[in-house]
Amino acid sequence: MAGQEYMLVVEDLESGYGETQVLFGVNLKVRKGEITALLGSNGAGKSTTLWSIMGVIDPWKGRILFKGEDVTHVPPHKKTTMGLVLVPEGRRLWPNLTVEEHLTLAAKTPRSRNKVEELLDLVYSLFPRLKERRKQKAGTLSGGEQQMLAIARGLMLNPEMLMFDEPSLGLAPKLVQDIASTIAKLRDELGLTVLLVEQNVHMSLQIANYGYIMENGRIVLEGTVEELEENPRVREAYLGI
């Protein structure tokens, strides 16, 4: 079974909302220990596929995988159970809680109560700026801390897979350069796996190792990073050149 080699394998995933399609028949595949792309302009679907990865969207059709085992139906806190995380697009802090409280409280799963400390340790290290925080209210947080703090939360999780919607959306040129640092810095040095939805095509080529394009709920091109960069269709549509 590929489950050891892909932590994460879709297949022809149907999904959408009421009676309106929005995936038709997407496949990809998430090998473990890095980081694969799901890139596309806005509205092509990026976040629905996330969504019914994670179970938030029940799948019409099709089947999940996750470490082998299918999960195509099992709900989100039970997906989190086993390892699997989402970072949501749009931060979703409680503007009047403390950094170190909304640590602390991801951290009441049953992967993360028995390590609190020390995932704590290991978020404060990744994010120094969070550290000298640890007492500010999210809400008086800027954009780059607030998308620093909903990471961090995802890591107090304790997870195996992170999946990221959007990290870069609203931040300045700098910070999603911070960003995509972070996000390389989890697959380098915590051998985290990752699978990340961006609009920003530049960003998440610099970071990720294989990439899919999507357009209208169908995934149309995947390849090496290399392989896309030289599409001469990713080129013009997604790069500008």
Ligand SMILES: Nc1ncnc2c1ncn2[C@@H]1O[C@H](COP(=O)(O)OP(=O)(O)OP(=O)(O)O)[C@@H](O)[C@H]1O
Given for the second form:
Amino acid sequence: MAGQEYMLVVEDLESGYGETQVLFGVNLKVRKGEITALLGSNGAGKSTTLWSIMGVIDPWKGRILFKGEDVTHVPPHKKTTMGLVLVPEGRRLWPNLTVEEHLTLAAKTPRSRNKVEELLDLVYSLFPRLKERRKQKAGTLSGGEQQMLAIARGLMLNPEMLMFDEPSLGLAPKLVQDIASTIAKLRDELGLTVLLVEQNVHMSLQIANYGYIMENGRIVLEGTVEELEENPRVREAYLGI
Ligand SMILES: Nc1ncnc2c1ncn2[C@@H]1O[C@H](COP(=O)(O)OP(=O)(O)OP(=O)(O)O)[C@@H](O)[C@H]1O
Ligand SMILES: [Mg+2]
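Would you mind generating the form predicted together with the named molecule now that we have the form predicted alone?
Expanding to the full complex; the earlier chain stays at the top.
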């Protein structure tokens, strides 16, 4: 059935802040069980796209379908209950709460509250470092550990689909690789669907199945990872080849 193949469909999305329009008719689709990358430089409108999908800002025009259902004006907490989770940029942790406090607090939603132990086991098996540091305050974790905690917190919401806003931001190359393989694992071992927003095109194309390139609030290019890697414009402007 049409629509079942895609977890998320965004049609002609327009959005912005106050009087300022930022998105000018964005179309994108995220196939179930795949990693779809949304790539672009600073200010392209990537975060605005995620916030509009999530409902943190209300879309001006267009349509958003999640699991075939129209969720264009559904508020963020309801989308979370439906299984759509955003892992925001900048990690946004509470410095004085411990790792485990973050995780158990996140799991107080209807989707997860009966499975807290199970979800904790899952998250600790994915991130053994977080298990070692479960009594440590988030403010004293390293940048990479904080990013892991942000992802772990998203997983405690028991999502079907995760959206990541620049998970590699500010991390050393080795940690960027760790985050990339973790995101690939979420797809390959847990069957999760991912929309990955990144400036790091190189890393994203390593793990994604399909990608979109955004410039000035518009999708200017899309294709499979192979197609994007071979595209002269992508090679020159985004991969520096
Ligand atoms: N709260 C806001 N109020 C007004 N304008 C905003 C707001 N947040 C973002 N913008 C503007 O919207 C445009 C797109 O920003 P957005 O944050 O979506 O880009 P981005 O692709 O996520 O960039 P980056 O890679 O730097 O995070 C920019 O011109 C930005 O200045
Ligand atoms: Mg952004």
